[in-house]
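Heads up, the chain below is alone and in the form predicted on its own; it's given as structure tokens.
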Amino acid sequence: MTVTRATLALAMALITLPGCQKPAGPPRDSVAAYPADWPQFGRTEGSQGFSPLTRINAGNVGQLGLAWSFDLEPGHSVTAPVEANGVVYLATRHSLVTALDAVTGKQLWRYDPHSPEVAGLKLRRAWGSRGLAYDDGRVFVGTMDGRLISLDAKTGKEAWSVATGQPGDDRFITGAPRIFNGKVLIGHGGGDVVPTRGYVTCYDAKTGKQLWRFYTVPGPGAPEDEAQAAAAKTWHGEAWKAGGGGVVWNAMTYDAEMNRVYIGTGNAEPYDRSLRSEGKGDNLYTAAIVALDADTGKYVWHYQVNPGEEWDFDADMDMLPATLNIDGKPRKVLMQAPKNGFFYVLDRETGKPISAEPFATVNWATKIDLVTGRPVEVDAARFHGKAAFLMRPTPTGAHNWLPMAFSPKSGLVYIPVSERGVKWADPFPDYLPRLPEGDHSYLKAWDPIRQKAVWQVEAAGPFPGGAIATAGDLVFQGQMDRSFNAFAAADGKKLWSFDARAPAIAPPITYEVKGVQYVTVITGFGASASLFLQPEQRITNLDYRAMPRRVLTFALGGKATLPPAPAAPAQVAAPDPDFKPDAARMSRGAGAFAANCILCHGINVVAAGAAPDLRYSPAVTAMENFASVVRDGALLARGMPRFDELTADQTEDIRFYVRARARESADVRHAGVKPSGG
């Protein structure tokens, strides 16, 4: 997620409150292919998140122990690693790629693309990398400045690098590239911030040559093809011609049986349809699943989960191809659990919906009409000019990018589900921190044929971790409470748990090297989701500087240990005897902070792991030090953006607001009251 106008509005409301080589035999996307490795996001081109390995199983998982760990640098660690030929590859912070020996954890090489130094304004939009990919001796990674890079898997040396955007645009890459048939597929982010026309691009994996590009929304000129001409009829007015949104920031899946690519697209931009399309039209192909010919990128079909979307209910969540026995007949299907809370089973030959039912609490629509394929919206959902609407799910979604998994063995889909509510009011949402029943989340086992939950287990906090399933009848998932767990695939019984010393919500992987099966997960927390953590949901020690960030790898009989969790960091504001209250400057500083700093440093300057908590930073007590970081970019290499457009007075307003929040926190503490964070 990036900073959006809606996010800014809700912040302003709150801030005033207190791999291996190609095998012969089966098709590459079958569960029999790559049995030992996990070479890309979701393991195979179909991204099912399922491993056929069985050495670790429901009968012996209790013997699982830590084989090795590797400490990571400070920064953002919610990323999916991959493994091929006995090497684990990961992209942390701003696409810093590290290669580790999968058996010992020894670092083999590291590659730094120096993205913060060249990303410019893009560095303010989001962080890091959600993952990378391996294929045929190469590692592929995208960067915040919009490059797609190919590295030699043995040495880490750059093989090629291409710019996926245009000079001066706002496109950046956080998603993992997808590999199929010697090709690399990549999308981009950026559609929420400035007018951006979304697209997905396919490159030759050997050379980096662009093979094709598909635009997810029509452009300002003559339509490039029939698909764009059809989409243009669903937009109105002129505003959309400047961009339109629909960015593919995560979801891309290859269908080996049909030689198709499926992409999930983001929300339209701007949020308000009255501004972007005169209040009418479906605005294709936003918030949709689009099927493309894998060789040419030509349009095949689309299914739009939210026509004319206005709530950030995009469809950039993982999509899983499978064959299910429905009504006594095998059906080739595509399954998705997008943000809007409905679980969709589509016919992947035609894109027509077979079934769709809520997998979480949904109150914006009563059902999905399977004849038209459209949601039956409640009147209050289109909130413009009406009373505020308390809506479920929220813009962060009932399911976000952290992946679900499908087990062909159990026939179940395992979904990380978040239950949250938000109040939408014209023109922007007024976010409600808690509902009467509170925010919570689950790991939910879902029967895609009967469209019913089989079991669910409560997860800690509002953001449940990514899940994988194995032929050993297991589901692995980590949680915000620092636990990394194995559940029985059939009934959800917890069979094993490990104290990871830090949140472990990143997608795990499992693989086999020399007859030993391993499970790897990356720990640490720091992403835009931390903006939505309320003070009572924040975990002790969830501190940017003190929180451990590690690669943890497990094997049967593993005997390695981790050091104890660090003590809660001292939260003491630096002495600031010169501070004097100033209501006008406080108000200006609050607005400037919300506009520039809140995504990383938190609502009311209460950080939640994405960046340091500025209330306790000594830098804020000295004008020169603060300005050197904020305006001059002294910490640019560490990922702190440069805000050189701010005037000296604006910078001082922000510093004043931070100092005031530090003083308030100190006053509460000295009065013997636990700080609420605002």
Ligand code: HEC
Second form
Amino acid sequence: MTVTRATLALAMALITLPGCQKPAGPPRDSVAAYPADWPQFGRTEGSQGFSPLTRINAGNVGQLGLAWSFDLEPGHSVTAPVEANGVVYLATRHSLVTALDAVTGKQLWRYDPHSPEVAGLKLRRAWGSRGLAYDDGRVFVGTMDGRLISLDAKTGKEAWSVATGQPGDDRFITGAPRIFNGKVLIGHGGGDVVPTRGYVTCYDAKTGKQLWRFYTVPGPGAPEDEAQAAAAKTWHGEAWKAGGGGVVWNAMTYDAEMNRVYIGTGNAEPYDRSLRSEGKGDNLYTAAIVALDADTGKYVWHYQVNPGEEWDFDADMDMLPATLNIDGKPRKVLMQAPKNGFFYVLDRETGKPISAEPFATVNWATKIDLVTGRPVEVDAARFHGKAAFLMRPTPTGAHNWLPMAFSPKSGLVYIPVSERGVKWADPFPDYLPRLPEGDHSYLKAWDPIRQKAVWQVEAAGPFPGGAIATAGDLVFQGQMDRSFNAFAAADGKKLWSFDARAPAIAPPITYEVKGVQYVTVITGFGASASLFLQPEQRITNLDYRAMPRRVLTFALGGKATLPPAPAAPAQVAAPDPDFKPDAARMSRGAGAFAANCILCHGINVVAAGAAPDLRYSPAVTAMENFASVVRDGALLARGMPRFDELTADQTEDIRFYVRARARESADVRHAGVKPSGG
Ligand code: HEC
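Next up, can you give the form predicted together with the named molecule of this protein, since the form predicted on its own came first?
Full complex below, order starting with the chain above.
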């Protein structure tokens, strides 16, 4: 099967979630601010993922039960809800926003930005919304087509909407906007396929007026300011023509003490440095943490985790500001566990590393040199012109966007960690990630001062869920095996577990309404490529339509129940008596499928929850149905992109290939053999 470079890059990337300027005073970000609510991603502006609530605690969590559930339709649901003033807000699918009464689970309103209909080519990037934000009577959400939208939190009516991208660009929004000081900050995805100059933009939360923008990589023409001039010196040739990258698709953190924002930037684009920067240079500010003045967006400092990045090692993972006692002195630090496997503790006043140690298996570098701040790479990691290199971690990261949490009470950081390896080979277009059996994942409690794991529990499958910590000495985290769990913050003992009937890896939240503490998590899963996900299909039913997706809310003494998990659907291919083998068609169809369809429908047509498994789809056996879905966009509003550039013949090639795969799968199943491929 031909897998184009662009498709693979994309697959790798995808698998890969008030008032005016505040004067000095107690930092808004302290745990004392809005203790009852969870108004944005990670709860506070500093995104620590920690709640000071204690009604549900290590002593009574055994009595936690389901208070209510709310059924969601098929589509993306690995997303972080928020809660404010007794209302839970969530953005599922392509930013479909739902407001639910937190006590009863009753729907208050819904808002649909109709993103699939206007997203055009961007809809092909799979994904959906990973979260939203609440502030001062407004809800904020980004869309796949690049809009940032503000809604009236009471009614769901649009207050304002701005286009954050440029006409014809590849910038799309999946991440949650972050709010501080009456401002909204948003970045974008898109630094993997089409040359894209990454940026973050800050808007006035009331009006949507643009306040500032910071570019993460230089553009063509004269540098806009000193920060861009400094970055331009680290690129060679006409870099902007080939790529750029550094997109901020997730991590943005406000530091109230210093009135700064930290942004985490993505991989350099394209991955191969020889194609973008004559094979040299650090390529700032990709794969880096950049500190910006929160009022002006002006550069303050940067720390690059991977200079001259070539492995999709984003630093887009959450960054947690804290004050830690290091060598007897309180130090203002910023902590990040990016994809590359090192846990960084930076001095957030200067951006200098204080310590950096591996929190997962790392074989691309021996250590981080704290004097230069640079990783000491092993030679084999720059694999161009060398033997293939089985690298750990992978482009999906030792830690990805599903957040870690920091408990100031236990002093520990709770990290969802993946242990995986991927083979990189030269020439690049021919590499295929090969995942050794026995991938593992963990929830790790990490001591950021000693840079050591204190405890770890193994999680099912390679993708462990996002974690939160509470002052009730608990860590909540769900897993692919459908369990949603509470662990003792101190030693990792599992104190409570609930069968969520579907994977529950989305970041949970906790909040209090009228003296009752609740915990909410959204269930469901959809991988954009089955290539990484074969093992899970054996542990859970990931069928796009059959898998239940729900909002689950728990309280002490909750007595609500869920229907049993549905059995996996029969997966029988529709009768197809007219099918006749044709090798040439098969090969053309396989190529076109790989180039256009695998992200959602899966490698070798084995789907993993992001879209229906086409081998068993009745829409495939009839040519007209198939063409109306694929070329005319009959299911566009439901998230199936329109491929109107495909000719009738190419569409038939794809349909032929899908039918062939359906027969193959059926035949092998009958013979009692594991289906090939994937
Ligand atoms: C960005 C994700 C995405 C991509 C890329 C994509 N699809 Fe889909 N596709 C979907 C989703 C989601 C649905 C289900 C829509 C619904 O709810 O009915 C779907 C449904 C379909 C269906 C109808 C299946 C059924 O049983 O209802 C067909 C046929 C189909 N896609 C073919 C293709 C082909 C062929 C390609 C490549 C040319 C492709 N799709 C690429 C997301 C995608």
